[in-house]
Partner chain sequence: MNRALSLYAGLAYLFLHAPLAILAVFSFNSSKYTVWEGASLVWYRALLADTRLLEAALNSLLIGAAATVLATVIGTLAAYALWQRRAPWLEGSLYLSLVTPEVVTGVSLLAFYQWIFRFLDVRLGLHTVIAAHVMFSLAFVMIVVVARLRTIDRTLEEAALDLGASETQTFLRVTLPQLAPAIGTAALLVFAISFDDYVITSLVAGVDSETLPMVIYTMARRGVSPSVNAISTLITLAIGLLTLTAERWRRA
Amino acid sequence: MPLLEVDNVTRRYPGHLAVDQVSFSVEQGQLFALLGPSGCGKTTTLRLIAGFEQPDSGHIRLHGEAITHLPPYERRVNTVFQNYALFPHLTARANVEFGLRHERVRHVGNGPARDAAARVDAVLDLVQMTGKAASRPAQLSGGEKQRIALARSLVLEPDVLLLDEPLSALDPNLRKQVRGELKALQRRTGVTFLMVTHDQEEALSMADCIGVMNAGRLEQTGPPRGLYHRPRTRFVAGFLGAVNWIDGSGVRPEAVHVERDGTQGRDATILAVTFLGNCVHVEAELAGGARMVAEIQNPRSEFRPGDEVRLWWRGEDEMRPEA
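Taking the form predicted in complex with the partner chain, show me the structure of that chain by itself.
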């Protein structure tokens, strides 16, 4: 039985369907990423699971039990908000302690309550914020705020931790580092993470399983590699990375080979060459007028606009989405 099931859930807003018959399930211990452009309904889906909103139809189950209409404070899921939503009038430590006071409500019959102070200490140590426990949120940096927000939720040992765009409020140069830390934290604690993001690189690098949403619908669910290489729709293919569309099938730029005097492939004329440091983008026009971009890691020879070349790719690298 999956840990969390979202079953045919629909949420209607005046004028449009925010979430349209969405179904997916999250397994125990997974890091699941809901990926999609802004306004696709991914945050609404998260809010439905957290209990801030109610679906118009469909069910949400945790451990097989329906939680669809429970208030947020009776669900064993916790949220890390996009802006962290730390209580400004409380210290970092008091923020972490906040939920423990209400824990009995949630943990009925869950064995003797452990010493709250020890749990707070342990979780502050886990996120390496012991030294800043007495600070107020206004005195913390973005990364520190995020760690307190994580600690505040993790101390309650939720069945699922919901993370709304966990990296978007951080400095861009900090994001890559925090990606790894977040992933490591998830592995260490074993808590199931359900993360919402609009950044495909984030989802591909962190998640065990990705659900791609578009205009309220869940387009495809699967492991990162499967989704990247075998997208079911053109939208999924395009949202996860660049694609050259040619004759109804797609080829990723890094799968396209450029040769000066090969025998296989198609004739093309180079239009532009862009140096990007770790690779080179070659834009070329095929004989029929179609254009393609090839990404070359270690160009053997230097290409120039106007060069006549041949482009080829392996048949297995061709993607054929159904829609």
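In place of the form predicted in complex with the partner chain, the structure of the form predicted on its own is requested.
A lone chain is what you will see next.
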């Protein structure tokens, strides 16, 4: 039985259908990503699971039991908000402790206070923030604030941790670092994460399973590699990465081979070459006018605009979405 089930859920606003009959399930211990552009309904779906909004129809179940009717504080889920929502006047430790003040902490050892303190100590250590426990949010970096926000939710021992664009407030270099830390943290704790993001690289690199949303509907779910290489729709193919659409089928730029004296494939003329450090992007025009982009790792020769080349790719690298 899945840990979390979203069953045919719909949410309407005046003049707008935000979530349209969305269904998916999340397994225990998974990191599940809801991926899609702004306005596609992914954050609304997260808020429905959290209990901040109610669906117009459909059901949400946790451990097989309906939670659709429960208020947020009675659901075994917690949310890490995009802006972290830390209390500026409290220390990092006090921010983590805050949720426990409103929860019935089990009586263990020398009493609830001792148990709460032990849980806070453990989770601060888990997110590697013990040394910053006395700092206030204004004294913390963006990555440190995110760790405290995670700790504040994890200390409540939720069945599912909901993360709304958890890395969007970080600069690109820090985002890559924290991405790895967040994934490692999820593996160590074993807590099920459901993450909302518009960043396909973030979803592909972190998630065990991805649900791609578009205009309120869930277009496809599955493991990252399956969605990337075998998308069901043209939207999914294009949102997960660049695609060359040729003769009704698609091929990723990294699957296109460029040869100066090749005999297979199709004649082309190079239009532009862009060096990106770890690869080279080559834009070329096929005989007949169609354009293609190739991404070359470690090219054997240097290409220049105007060069006549041959482009080819394997048949198994072609994608043929249904719509």
